[in-house]
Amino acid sequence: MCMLSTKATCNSHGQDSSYFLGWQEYEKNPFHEVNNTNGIIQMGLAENQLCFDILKSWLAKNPDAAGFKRNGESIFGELALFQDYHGIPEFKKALAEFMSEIRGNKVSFDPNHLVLAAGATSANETLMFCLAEPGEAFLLPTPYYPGFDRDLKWRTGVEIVPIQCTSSNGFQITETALQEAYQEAQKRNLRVKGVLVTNPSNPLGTTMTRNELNMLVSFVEDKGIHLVSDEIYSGTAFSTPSFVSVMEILKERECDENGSDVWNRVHVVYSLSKDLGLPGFRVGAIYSNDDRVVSAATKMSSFGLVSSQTQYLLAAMLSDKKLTKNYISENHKRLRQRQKKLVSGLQKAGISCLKGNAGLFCWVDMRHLLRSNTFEAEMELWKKIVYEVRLNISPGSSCHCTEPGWFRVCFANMSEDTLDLALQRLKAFVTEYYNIPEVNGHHQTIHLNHSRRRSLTKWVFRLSFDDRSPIPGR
């Protein structure tokens, strides 16, 4: 008999799938800029480090928030004793107030409709208990963050039903794919009780349009469900087309004022983590306009709670506009120069990207590398760039994508050194092992001949986790 629950024993939670696999063999000879200038390059960590020297320097000016005084006068007790898990409310009113500023202020959020949450995961995680019950299902637009497989099913028994998008339309969202997905849930004696999107997109790197926005409210109106928007890259969006909100659709469409059901039915996501570079810091917000969802989420905020001291400090932070209206603009001008260096270096090996302007990556198309079209063989050149190149990125079917080839490759997480060197190994790669010619200075976007995809047979792996890659649409 098993002395364990069913949940300590499942295999749900996708820790074996080949994202996270990945970091694992990273962590085994990670790189180092001076210990260690031959391990692995971490490509696959969508962190954002580019103006840490921002916040550094705002921290080293106000001492009091991050001593924990107001007025000069510690109130470290104060802090550390217990906190009511509605929150600080200082520190929701300035958080709702960024998240309006990175809005452009074409929306506003009401600082009684945020609960507080450790994280994104543990909003992602908080909605699904409050929207659906075990067996019941959301649909997920592919490519999505493999994380979703932990984060929306494993402790709530929601399923996932992916809305299959392709590379054909830049992986937008069509009517025909929404439609499809909901028929495949009905198939599968699945109930739907709403769509969760990325927008910016993880991991393609792109932001919605109002089309595909609109498309969406419309959908979930005529269908009676719920749509989760997680907006937690929506600073991070660098270049045009701008950033746009599901808030922003809904107030365009008048649906509070007309007295529409869906508006109840919109749940924001937000959080910390990528916008300001803060995912230790454990800060994630749900935002939505149902008072019972609200009430239900504040409620089950207690398992995951932000600490008195982080919204303290933080709040202090995000209420000096002066820092956050610079902050915002140095965050854009960064993350533009630093893709724009990935990109470049990656066509001068010969590899392109889709088309992006938000997000920490890029989401990196290199079928024309692969041997045959098939995840078997993106699973061997996965292997291949973990091993010889030595550069973690995460392969497509990770992140449930339906076309072998595509990776999604993170620029913010590192040095402008450690870029350079990782697109240095990138391209000498591709030269010694695919022979593809350069014409000044750039390689050329070629296939493989046959000669070449017969020699990539002959690789030999030594990952030992070979039986256990993933499967394309689980």
The other form holds:
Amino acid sequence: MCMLSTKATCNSHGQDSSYFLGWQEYEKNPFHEVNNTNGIIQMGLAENQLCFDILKSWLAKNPDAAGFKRNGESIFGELALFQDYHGIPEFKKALAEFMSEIRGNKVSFDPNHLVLAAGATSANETLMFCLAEPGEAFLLPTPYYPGFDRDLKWRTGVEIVPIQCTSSNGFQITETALQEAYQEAQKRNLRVKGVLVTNPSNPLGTTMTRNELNMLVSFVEDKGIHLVSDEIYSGTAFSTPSFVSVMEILKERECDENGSDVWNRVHVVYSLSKDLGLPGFRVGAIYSNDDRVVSAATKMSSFGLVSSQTQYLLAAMLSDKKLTKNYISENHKRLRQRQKKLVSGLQKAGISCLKGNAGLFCWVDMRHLLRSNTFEAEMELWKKIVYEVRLNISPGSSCHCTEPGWFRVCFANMSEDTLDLALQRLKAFVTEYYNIPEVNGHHQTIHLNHSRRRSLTKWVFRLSFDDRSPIPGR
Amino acid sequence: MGFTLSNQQQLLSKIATGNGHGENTPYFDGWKAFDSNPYHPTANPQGVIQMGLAENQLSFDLIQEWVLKNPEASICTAQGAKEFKDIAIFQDYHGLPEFRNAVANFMGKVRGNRVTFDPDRIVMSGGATGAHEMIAFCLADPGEAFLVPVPYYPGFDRDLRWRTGVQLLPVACESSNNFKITRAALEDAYEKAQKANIRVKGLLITNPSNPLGTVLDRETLKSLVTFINEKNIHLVSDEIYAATVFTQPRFISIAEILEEEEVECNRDLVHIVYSLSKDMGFPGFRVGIVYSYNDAVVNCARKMSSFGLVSTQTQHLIASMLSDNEFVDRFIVESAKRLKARHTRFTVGLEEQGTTCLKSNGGLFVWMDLHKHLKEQTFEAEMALWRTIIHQVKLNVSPGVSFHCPEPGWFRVCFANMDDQTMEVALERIRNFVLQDKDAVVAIKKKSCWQSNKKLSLSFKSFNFRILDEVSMSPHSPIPQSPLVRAT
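Moving from the form predicted on its own, what structure would you give for the form predicted in complex with the partner chain?
Time for the whole complex; same chain goes first.
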């Protein structure tokens, strides 16, 4: 007799995927600037560590918030008892305003439509519980964040059907791909309840175009389904084109309550883990115009409320408009500089990236370094990079990318020196393994150009995009 | 086209649109009454006094004092800020090691150091609420069931059933033997499940009990262990009130029973749910714990804890506080002392008016016997009395029916969530009500009172369990419509 539940004994938690295995390898031999300079450098963790100084300096100047005081009086007891799942009103107000500020105040958010959750992990799961029955499906564009397999499917029983995106157009979502995904779901007898997109995209590091967003809204309007927009990276859009939220699109299309039904079917997920760099605090939120979704999600938030002391601290922080204004612009600046550093460092190693303008990572093109245009070759390359180059990066297959050879490489979770070291290691690896001669101090990008074959001891081919390798079920 | 959603009703899930959240039960309705007219000693002295909220507010001064003396425990103060970054980025679901160590240490101390807890078996969750849901997800599939002795905390209906699809089946307990959990009742509940083709996956107990405020004795605990081993089902022991036991008999944790030589138990079947919400009075900090002796459960629960981790800011504070042994030892003793004093004052004050409660030695509430005041021994009469207590006596108390109590007339009344003065006001209001109530039985000996009660409860027995059977099969609340829902 099986003693545990099916959920406990299956693999739907997704932690056997390479995304998490890389982390495990890192844990065994983590790089340290002083104590373990030969260790694995963590580049698989999308964290924002660039602006803590700004937060710390604010804390030093705001002893009341820091010490759980109001006007010098301790409110510890009040906070310790506060367990209302509606959240601390000042916090939700500040959070709603912050979300608005990130969107250039082009849209506003009603705090009463904001539901708190224990991180975006919990927010996404809760939304699935509210919007879909077990066995129903959401369409997601690939590549997507590996954690979605756990967050959206594991305990909810909801299915994910991929919307296949390719490098031919920078992985943008096309009308064709949307329709194909929808039909694929029907073929599999899955009722589609909605589309879930991440904007800015993880792992692509790009913002969605107005075109894509309008197309998505039209699509869900037509099909009468939901659209969930995970906008947790909205504050990391550091260069043009600027970030456009789906809420802006709805406003432009005048989809408010008196307009289209679709108004109630678009929901936004937010979190402070990426924009503010506070993943440990577990601050997530769901925003919905549908009162019933707000009501149900609020009740469900009992399973993962935000600690009241954290709400209090962040309420004070986010209500300080001077801080938020400075933080947002400084954050953009530092992310932009850091990304530039990574991109140019990769270029020196003959490696290019998808042109990105947001996020805490680059979507790196290492297809030319694959032995063959297969996921097996991608895994081989990945293992070399983890074990020999000692960089933990995330292979595209773990993000359900349809084309082998893409990797997500994070740049905001380490010091500049560490990033330099990582780039040095990568360059050395490419030089050694691929024997690429340096021309004018730069490595040449490897093409299927036989005139340069001179000392290619390894097998570097770049096959056309149409060559699909057999991918086992992903 | 095959699957277009033409029907608006199907847009949301059944879970979202149904009543499985259980908030239409009287337990929550009382809260609503309080929210719309809350008592305040000066601003609203005629308001409703909240006695439906099991909070521990008696020892905050001790904690506040500690917090002020230990600024480094907060990552935001000048003294603690050097930790800010490391703590803010730490999202490992194993939790901060110092947090787990401190919680394990605290759990051991609360049990008089008679047992120790392994920090590696401690898994975080979003409060005990999150812990219960998580353990249900780990142990049972939709449609499978847990047995729960009645009366039980109403939130279980939501926590264990709502999103999991798991069922709760009652184990009958009666006032005639102080609601003791008997082997016969366990077997009976198990058989009922078998007959209905429902697979029982475990037994859930709350010890100390909510709403009874009593602890389980050694014999009962041993018999529960024997039972679950024979049936090869899990035992989940919710021990969130462990440190609220203020007088003999002392609290015996299931962890202690496991250590006893003559007890044979497959440890893989035993799990403890814990929280700091009641013992420390920190419900706002959402510190829930699942402690399992089963490695596979620890493993799975840990992965699931991603959906409800404890804020690292809070982990850091708790780690600091609960590893201060001198403070912890002092707090445990002082908190119990104050709870005892409050409980004594309250129960003596009630007895003076002729109101009796179940004899209890723990928890943050009493289980009050008001069957004398029922017009008839029915749940409808209980609801009528409850409405009177809310609207006329102006006390929010929780009616026994919302706890699935098989006998009408019982009410859970909380006493630790207010100051002394407010409690005196509450006692005064109860006294006035008792004096005025025409149906109050005057000077009936307790024995005959119990006997007539027993007779009535026996004759209602089949009726009550029929209701409970229906309730347990459906996700809806036992009351089709609470009076307040109708009123709003």
